[in-house]
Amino acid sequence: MEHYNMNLTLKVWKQKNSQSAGSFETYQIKEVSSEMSFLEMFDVLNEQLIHEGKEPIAFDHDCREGICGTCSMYINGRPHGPWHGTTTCQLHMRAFKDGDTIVVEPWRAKAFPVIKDLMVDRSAFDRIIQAGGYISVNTGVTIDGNAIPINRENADKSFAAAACIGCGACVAACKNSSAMLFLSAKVSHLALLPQGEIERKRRALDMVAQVDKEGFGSCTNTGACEAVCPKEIEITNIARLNREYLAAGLAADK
């Protein structure tokens, strides 16, 4: 593949804090080199307003590998920017060209407040995976991968269900700023094994409870998470969940 550099204009998005209001400001960044990943472009671009004696930008990254979903932003209207099924630390800048604009913002929705410019607060998430997203076992000695038979077919779809980041680019997406995609997958990924059997009724109802208690919007099946999604975590996770939900409420008004 043909290497190449260019030279972008970015217009960012800077916010001191929640309280705060926003704005973009524009950079202009030279020498951009097609094989640096668009962090790596974040990063040079901070080092020269570190040597301009400006504030450098905040956003979050840690494993830069497509594994931990913190690289959440924004990019020229799509979450992760423009490649299918790619996180922004594997998105690289052979994506775009020499004299591009690109537009970066946070994510922007109610359950997820700005900390400080392209960086947010997801915490709900794990607010979530803590009202029900766990299973009961046993301590002791490690059991045997093979001990419990579980159906392919399920065994498969948990693990596809369970590749979920909770990078948050569902609800960045989605005009409602619903979560039930991320909620979905995590429900699914236990609801498919034996394992996650003892909670199973409670995990749905406590889930959905904490997910509405953190301001989500409802979904209304436009199929945007799923199209931005960069695990590519399949939307029929939601018809799953709505099911056990279902199961759960009748079970609990008996």
Contents of the next structure:
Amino acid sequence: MEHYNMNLTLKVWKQKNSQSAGSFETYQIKEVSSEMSFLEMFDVLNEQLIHEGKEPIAFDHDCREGICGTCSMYINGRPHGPWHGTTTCQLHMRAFKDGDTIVVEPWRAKAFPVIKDLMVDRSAFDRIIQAGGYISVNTGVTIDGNAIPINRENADKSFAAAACIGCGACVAACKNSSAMLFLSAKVSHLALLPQGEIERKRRALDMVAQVDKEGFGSCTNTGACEAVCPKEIEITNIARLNREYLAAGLAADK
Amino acid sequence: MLDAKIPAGKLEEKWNNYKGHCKLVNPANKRKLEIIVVGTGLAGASAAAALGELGYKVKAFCFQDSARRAHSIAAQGGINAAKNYQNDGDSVFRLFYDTIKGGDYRAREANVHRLAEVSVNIIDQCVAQGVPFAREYGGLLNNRSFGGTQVKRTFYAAGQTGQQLLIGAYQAMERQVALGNVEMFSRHEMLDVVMIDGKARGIIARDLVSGKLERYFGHAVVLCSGGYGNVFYLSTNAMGSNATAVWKAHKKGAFFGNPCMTQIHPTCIPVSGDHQSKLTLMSESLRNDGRIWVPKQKEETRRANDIPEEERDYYLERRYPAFGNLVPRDVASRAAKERCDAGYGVGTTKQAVYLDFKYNLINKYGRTEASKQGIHNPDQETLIRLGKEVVKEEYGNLFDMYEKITGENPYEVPMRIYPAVHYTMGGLWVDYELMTSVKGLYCLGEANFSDHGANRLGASALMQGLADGYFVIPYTIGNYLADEIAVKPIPTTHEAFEAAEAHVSERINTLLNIQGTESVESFHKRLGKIMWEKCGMARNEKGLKEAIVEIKALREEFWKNVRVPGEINEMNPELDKANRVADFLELGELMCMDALDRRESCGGHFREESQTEEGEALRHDDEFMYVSVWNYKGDERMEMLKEPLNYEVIQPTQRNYK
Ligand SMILES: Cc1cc2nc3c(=O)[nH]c(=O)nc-3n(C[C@H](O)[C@H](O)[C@H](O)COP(=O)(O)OP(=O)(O)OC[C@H]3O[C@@H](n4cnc5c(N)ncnc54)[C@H](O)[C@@H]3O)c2cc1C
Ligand code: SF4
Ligand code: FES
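Alongside the form predicted alone that was just displayed, please also present the structure of the form predicted in complex with its partner chain.
What follows is the whole complex; the chain from before opens it.
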């Protein structure tokens, strides 16, 4: 891999807290190595700002390995930036070139209020899980793991859905701020396993009700979520969720 | 003074006996008892869930924005359990034995045996919760092998095992939140333990969004705050992983066990430049399928694929024919360092070795797949294509991650890897019940010192975290709380809460008021450099003594010249970091002191003065068969106690993986 350095202009959203109005600030940053990660570029910028006696930019991050789902930047109009199937923390600077201007904003959705600069409050996702995103078993009262054989195809599909990292990019990408991809990933993860069968109906109804309560918009099948999801969660999960929901609704009507 | 409270009786009966005789709390009383759980990784989330299910009133804390984001989420390769589903000779005893031996005979027999016993329950529990483990076509659970063992006992979910296990525990905990048994406080950082009449009775936490200090009461406090590998600045840990919770507890009287015991993981993506903020692990499971080598010629300039087979040195297979690429981590790391130091390293920095998948892509996976599909005499290309498909299924996300970071395609060229700080075996000293030396204060998961001795085997941290949380603490905490049922919740206006909060507040104010010229980050980097060079993969008396002096000086400079921007009563990530780095600057010194005391090599602790002629670690059981237990005496004074390790079942020998 050829390495190179670049000078960049950054336009970053600054907002003191949830009450105040925010605005863009412009920063210049020099000698950025193409080997850096996008967040390392932010580290360097923040070091520069601290040295100049200015406020650093607050952003969420933790694992920097694309798995915790904490990082959440809206980069040049796309959640997590230009690379397909990649979180902000795994995006590397070789995606950019010398002289580029990069615009960075927080997730924008009514259900995800901004806390500071690029950080938002995603606790709505936890409450959606609380509404039914689990299998109700207590600790210790279980049977042998191999007593429940699971057909490999379903196990694989379930795993693919369970790979969702709860980052919220799907919501940020959607013009309606719909949380359907996130929700459907959880419902699919559990519905595809025999262990999840028993609570299947109640789960779908309760979780959908919570999503509505949190103020997420409705799904109009634009597919924007699937296009930006860093874990490539498939939109077919939404179709599965709709079937689950419909079936549960019919059963409940009786 | 140091009583590990190991139950009497035969090793394999101790835990059952304990469970049969420990005190119980009846359901009505459980509802009146409050428990604080700090941390929601595998240890904390499983503990909070299990305790909530029992009916205790639990308050759980994490500094991330959601419990699901704890560092456990990043664990890749798998979790061990003595299920013997492969019928390859595994058993509870063998897992126990491998763990003790892997830990270079510096762990407690009784704890490790219990761990091996409950390992089988963990898998059952996780399956019941819907953890989508890898399966065979017949629908049953699949296994892979990890280092330091000769059986296949590792359960996994591609390269995302930690994620799937944590989501299972997180969901179980959220279920308890919905039921009102657990109250969750995310974006909260515990900054002190509150002690009343010699018992832990609560914590002071900072709401990281508003910046306010808050007080929380608990009849007992359970710390599950993870490891402290970030003392080294660069490690495979998440950026936020820190030692603050355990360090504050230590300063309130909880002893620290084996602080110098650090695990350096052999297979991580090498450092690329000064901007490096963390290092990325390439799971140990890859050593199953990859072969490690360096060129036989020094200063080799050819590209990896142009170096012919006979000019490659598969040094692990050469030095350790019995275990080959699957030697334990400490051995593999030192061997890589030895080759690089001797001038055989690869890549631009020469601080790397190759991890090559081609052989198994073709031979193991390619051929099996071809025969499954009925392709006779497949050519090389077909084999590679088929092999790639299988590897993608097994490790897909890891290969992608490597490519995103390095820009190189590991299906085509070998990975470049180098050892990096990964895990801390040391931690708060706990007894058999996982209670620290402070009454009512428990410590679970990576944060305690208990089960891995001087070196942890791969896939055993996840096992320990879940064992502690799901299966141990629910029993042992009852044994303590049974005597606390008459204690009414203590109002947080109590003077002990006042004093603890005032102490925390004063420190935060001091940090903000220094207004020096150096950033927190720059101090952290400098500390990391000292630790890596002098208390890293190889240690010696001279270096450690220098490190202690240097760290002291750095700490002084920090308190004079650090610059923390922003304000107190607001979200202030720089302040959070400053608090953590200030603690690392104290803990780092203790680690060096401990490493200095232990004039033997064992596991991950390699003292250059103590090695065999072949350069292997040389233990001195006559002198060092103990856990070093550090007691904070105030004003930076430390005293070391020793917990002797008495082996009743296993006969310690020099480890041999040849
Ligand atoms: C990249 C990587 C891969 C790994 N792969 C494997 C593997 O394949 N198999 C294996 O067995 N092990 C693996 N490990 C090791 C294993 O993941 C960890 O040891 C284990 O997950 C630690 O779990 P824990 O619950 O003890 O702590 P963590 O998961 O680190 O959780 C700590 C929790 O404490 C909270 N916390 C910390 N301090 C405070 C505070 N002051 N106030 C409030 N909350 C606080 C955090 O918010 C977090 O919730 C891996 C580790 C790494 C780094
Ligand atoms: S579905 Fe994808 S985009 Fe949405 S939260 Fe999950 S991982 Fe993120
Ligand atoms: S920081 Fe964890 S996914 Fe980006």
